[in-house]
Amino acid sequence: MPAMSLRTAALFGALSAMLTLTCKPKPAPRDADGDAGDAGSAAITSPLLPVDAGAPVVDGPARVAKGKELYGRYCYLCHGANGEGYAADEAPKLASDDLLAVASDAFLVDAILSGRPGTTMSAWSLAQRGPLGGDDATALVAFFRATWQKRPREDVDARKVEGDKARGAPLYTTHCASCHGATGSGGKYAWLTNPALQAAASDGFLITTIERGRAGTPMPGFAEKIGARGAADIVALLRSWPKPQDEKLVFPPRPGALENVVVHPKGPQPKFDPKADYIKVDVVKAELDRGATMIFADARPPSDYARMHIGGAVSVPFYEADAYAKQIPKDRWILTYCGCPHAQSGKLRDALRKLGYKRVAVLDEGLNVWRDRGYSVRGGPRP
């Protein structure tokens, strides 16, 4: 591997500093339903990670190999084995020059570490209780570029964009709202009001993406329909939307500190099919209302759990089931869940089965359907 430049070393130092937070534990009250997610957790402010758009990622065979290994451990479930995207969670295509040629290294690192709150893109940083440090994120980016990028990098970040939000509003409604939501959030695809995205994406990156689109994805190019001025007007509109404040999240207990794992510990066993791999949301809710005993295991990274989880669920990230297993009894049904709804939850189900758990199934439609039915959820930023 070539020697690390002073500039790259500075990037790693900055990332390490950003990912090291001093957390002062404070006890938080349990929810009325005995929600284990609040017990013994710490309130942590999760500011957006700063972006150094000019800082390069160190390349080299060892770094690329490390990124490949990490991708196979954490990312392929949603983004696909070959970066083709949409394997789950509407996760976008990564094997795309339309993305990689215009996205800076720092933009991609930020997406990995900060995630995209409000979407199914988790925050994977150590600062938000994920498994990845700054060096891991840069290795992933090196893998993306070495494996999938064909066109040379373009410096679109320096492009000056001047638009009019009033002109942009009707254009957005006509061309963008059906995918991204009427006001930039709540749509099927990327939430454009996302604070992490807004902080990391330059105006040049946004306007280039609007003009060109991304081949092989649902994002078309709009240059011929609205022109450069229309694209600039949409960017002005995106920048005018209110920015959410930084969050204070209450993270779930770490392994060894779980409490209240079982929902209805004195209740009867649920009447689930013992051979089921998936159990419908409404079937689970009916048994829960009957007072049946069960365990909900949230398979996503802790930052997602902190923002929203099923009432009474415990956090058991799919990538570290072994660490939590000793505190999870084997005499109850376990419902694993995620948002997509089968990728991470299926991985956790299979991991628990290998550890000797006989009654484990995936909550079929996942967390979002559970929430949309009006069933109990907890979590979210605390004041």
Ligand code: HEC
The other form holds:
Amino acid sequence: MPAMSLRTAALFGALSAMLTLTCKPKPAPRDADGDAGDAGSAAITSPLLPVDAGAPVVDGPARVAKGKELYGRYCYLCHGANGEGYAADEAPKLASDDLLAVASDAFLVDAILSGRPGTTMSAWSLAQRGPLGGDDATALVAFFRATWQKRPREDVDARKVEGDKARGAPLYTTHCASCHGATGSGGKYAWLTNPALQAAASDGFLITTIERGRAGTPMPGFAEKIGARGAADIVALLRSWPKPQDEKLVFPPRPGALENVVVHPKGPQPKFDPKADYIKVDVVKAELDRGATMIFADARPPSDYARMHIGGAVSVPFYEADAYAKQIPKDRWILTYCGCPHAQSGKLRDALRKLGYKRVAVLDEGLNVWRDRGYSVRGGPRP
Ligand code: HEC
Ligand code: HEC
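Now show me the form predicted in complex with ligand HEC, since the one above was the form predicted alone.
Complete assembly follows, chain above in first position.
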């Protein structure tokens, strides 16, 4: 897939900016039911990945070029063509000294490989059936540093932070809850309770971020309002929230091993507008209830599918449509979807159309709205 042009990226940004939907998912209810699509796939224990913190990222030109290419393939659609963030799903700004000068290579590599489970930031690692190896992640970090980082790296990780969580609680409620959620999750922005973030972020990283904020994003600096002590008290509070857990996920089949691709294989064709680019979830659900035949294609990386997907959906990551297409019939309607309604699902729709599929549209409001309406979803960690 060619790296995308800036113009296409701008169009993409404009399209997502038009969406009024909020696509920050709520914590997923865990439905432990299996479904047909899971048959034959291997259970893999996927703890947060250990990261080789000792190996610094070297930004040789070839590595930077590789990172740039990968960014254009997998990341720009949410983080923006120039790392400005907020192209889709409130994805943070990566072209930021307040992030890059403070974050270690290990922190960034971990964010890329492990993702932030429960948000639309996927686990991109090969270990979690994503497309990126450790080398790819370090190439991405090299690209970020070479292209977007202006200030030299500061080692904030060694900073000692001692706070009191009881003092931190009211400060958090006053200053943070409106954006990060009352208990650190479910807010509009970053989930501070996220085990992947908690595991990768040092106290020094957290307190520095709280004190300085992130210029050019909605995250304000709090140094003047609450002082170093207030910030330390909030860090103590954040640390008292849940700890990382190993999750055992059941991954979807690989290309060539798809099963039961079609929902209602014997049903009538649905009455969708043949020219539609987007079809509303309620329209799709009504046709499904009528027994109409169709295919749901989950456009996200497989670890997201493993955590939650539409009942009966097949996993077709947007960056790999051609590998899966051999097993996807052309005589049915295909609804593509993702967590953030249009970014990845739109890419998959366009990729399938290029491969000759005529009846393919995006499930308009996306997976989270589908789930919130109480329609069938599957997946989640198994005991
Ligand atoms: C007006 C909204 C807003 C408020 C209020 C706010 N934040 Fe943030 N916060 C954000 C946004 C947006 C980001 C991501 C910014 C970016 O990098 O693009 C963020 C990022 C962070 C991060 C980094 C998370 C990561 O994944 O790297 C931490 C830690 C954080 N905020 C803590 C706090 C704390 C603690 C408070 C209260 C003292 C607070 N924030 C108040 C919007 C807010
Ligand atoms: C579908 C949208 C989406 C895509 C695609 C995506 N991200 Fe993210 N990314 C997010 C969101 C949303 C967050 C913040 C999650 C949270 O903490 O709530 C995030 C967080 C991050 C962070 C942590 C930043 C911080 O402030 O701590 C990094 C680094 C990152 N992404 C890099 C990448 C890279 C590299 C890729 C491509 C391989 C990528 N992302 C693809 C949505 C996306």
